[in-house]
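As structure tokens, one chain now follows by itself in the form predicted on its own.
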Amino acid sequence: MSNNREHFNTQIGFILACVGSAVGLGNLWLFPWRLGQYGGAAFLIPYLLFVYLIGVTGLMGEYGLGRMTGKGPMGAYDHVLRKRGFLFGRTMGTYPVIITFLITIFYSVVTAWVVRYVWEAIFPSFLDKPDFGAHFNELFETSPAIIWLGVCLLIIGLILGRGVTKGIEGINRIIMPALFLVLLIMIVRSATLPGAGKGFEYLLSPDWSQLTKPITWAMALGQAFFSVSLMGAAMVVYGSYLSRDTDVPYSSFLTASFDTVAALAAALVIIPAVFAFGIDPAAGPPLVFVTMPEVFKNMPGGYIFSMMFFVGVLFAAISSLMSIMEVVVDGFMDQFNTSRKFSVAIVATLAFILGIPLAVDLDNLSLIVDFVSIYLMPIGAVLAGVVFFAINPISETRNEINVGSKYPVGKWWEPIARYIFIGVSLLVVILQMLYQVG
């Protein structure tokens, strides 16, 4: 590992900034919905058995290909391909810098969308709207919508300028910390309402037949490849911030587990809370910007617990957009030799020019987030396993994610990384693509 590059002073702190990219937006919209859609507590079978046998391995190699180069997807993909006598590997890296850069925009705008609901949840006159519906929709009005989007990007801009450290260690000690204690007292506060039994019931009460059914299993396992990251980019450039004493099985598993507690108590927080008042519990942006204010609104104490699961919500968006945005400034300092500030300046500020468009319009969102995600998005997570699965001798990549563990892991690991991994991997590309799964 480079003796210059930055790294991250403890493993918890490394841990924790890995959680708060896995746990993002997807975890508050999207699994609270699969998880009553297709089986309730029956769906957390195909669902737990995909994170921890896939999703285990996924991060043990990028965070094995990470601290064995000291280099983010560019570098590292050069490094294993050279050995081996090609000589594209730079080509190859820059897949997964280029889609982060795209995620980057959609995702800066939708954070910007969180930014300003907190900034609104202040005010009690906030639960006074008539209607969050078109409330939503003045989102997208021009001035507003740049400004809005402004402003998360100098949050975020601010924060990766300070470093590795200081910068996506520090807020992340605080931030995670802090989300879990919100979803914390919201599972109770939601617990506590009339009728939310039934939301209870709707997500934990078992419908094994949904187990007899593709969809079903196809579901957990896109919900389970991107619920902790898998791309290629993030989890490499975090990966590469290691000392070579941390524990890569270990902090695997443990963002893996942390990533499926948030998801599950993001569920238990919002559906209990939706089925009390009777609203549709649909996925999507609108569950949070349309159904839970209208929630709060309905719920005695409404404005303290709206400004808590806003706060909460903008502290999962911006770890997670902090960790996809760091992907492309390092590449930025990789490939053009340039300090982390300038790096940071230069791809906020293309971030905030590219993200206009998407900012005001959001038919335009809908489709490049589509595109991105189901066409683009899972070609990274295969790459990322072919080059450290395939290409670099498995038993030298076993050896470099046991290098500081404590418990390594076996011979008997390898076929799983190298058959399976990549063979579900390739399955992930050809269901995204075939039934917009994932």
Second form
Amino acid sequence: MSNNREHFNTQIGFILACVGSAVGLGNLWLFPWRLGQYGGAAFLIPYLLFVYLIGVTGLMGEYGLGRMTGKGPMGAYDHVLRKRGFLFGRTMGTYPVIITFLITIFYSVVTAWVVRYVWEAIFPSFLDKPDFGAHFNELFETSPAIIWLGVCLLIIGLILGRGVTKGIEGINRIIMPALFLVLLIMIVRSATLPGAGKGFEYLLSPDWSQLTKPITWAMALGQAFFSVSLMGAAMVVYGSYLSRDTDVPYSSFLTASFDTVAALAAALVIIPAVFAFGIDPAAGPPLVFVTMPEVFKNMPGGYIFSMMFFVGVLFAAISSLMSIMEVVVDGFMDQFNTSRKFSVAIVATLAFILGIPLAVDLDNLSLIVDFVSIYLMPIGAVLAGVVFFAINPISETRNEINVGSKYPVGKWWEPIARYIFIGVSLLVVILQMLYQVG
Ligand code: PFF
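To test you: the structure above is the form predicted on its own. What is the structure of the form predicted in complex with 4-fluoro-L-phenylalanine (PFF)?
Next comes the full complex, this chain leading.
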């Protein structure tokens, strides 16, 4: 166990950081769209089942593994595998770190769009733009795209450079409550728009036939994994900053629950507003960047609400990006024994250089986002499950997770972790591959 590792100051600080990681573009940008695509309220059945059965189990595993070893994935996998005589744990643990570096790159590109929108939304003339579709295309013009990517990485770099308690915990303590407040105000605004009722009808009239299609289940699983940040990386690293009196099962349950509340809130903000102005809700990725500004343009008080909305999206995006980049920074410090500030500078610079080709071309970006989130991330979650639920003796894993818990999990939990979690995550990987190829 490493001794001079930083720790979160309080359990609530840790939970807010984890909620910060979980609640991100996946909730605000992807979830309302998936809900629209896969049957409205009917999609909630597989989604909630997976978040609570598989997501919470996976989170307990990742927090527990990080806390037990005091290390990110490379050190943690090495620790577990070495006890059993295997020497390839560290190599195995580089997989999630490398994948997380790829995520750092594309998540920074999209977060940079949000930073730019917040800056623009400060000026009332923002909503005078005749066509937000055209404005979206301007995001890919070379010089501004590069500059905004640089600004975004500078902000994240400055936060991470301050460390775990002052940087990550300190910022999340402010921006997470602020994000939930923004969502609440926005729900009331959307619900009171004339014509919003059609949006509620749409959300509340489930298309049950979607549940007979395997793709709906595959998408619900993939979305659940992405949304609670399961991939054997960020949540292991956050877990490694935990003290032993933190309640892991309770924290896992709260992370999943706040994440779900944020996803549902995003749907309640976006869908009724979109319907009130007669726009197609399955508009996909441009929903936040093209459709919502069009909505604000026509809404009473649009200037204030657009600013508030984009600030909320920014808080969600940066708190997730922090956790993503922290995995790479931690891996770098661990591997090269460098200081935090130096490691942050190197990782941010590399992400900036490699991010440029994605920042200037939407096609490159979509390709890598799909490939990483559909194939590579779930494999990371399976690996973490195999290490902590199958290679590490499961009773030891359960005891470790229960340390400091007011709500310890019983023996019944062991087969869920060992067979259902690993089996179902493997199934996600296979199903996603079957359904996404071609
Ligand atoms: N959970 C984040 C979202 O919903 O946007 C994305 C994410 C964060 C994925 C951290 C993976 C990760 F390690």
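Residue numbers count along the first chain shown, from 1. Being a predicted model, the structure only gives us computed values, none of them experimental. For the two forms, the rigid core is made up of the largest set of C-alpha atoms that agree within 1.5 Å on superposition.
Tyr95: CA moves less than 2 Å between these two forms after rigid-core fitting. When two forms of a protein are overlaid on their rigid core, residues whose CA moves 2 Å or more are considered shifted, and Phe352 is not one of them between these two forms. Once the cores line up, the CA of Thr291 ends up less than 2 angstroms apart between these two forms.
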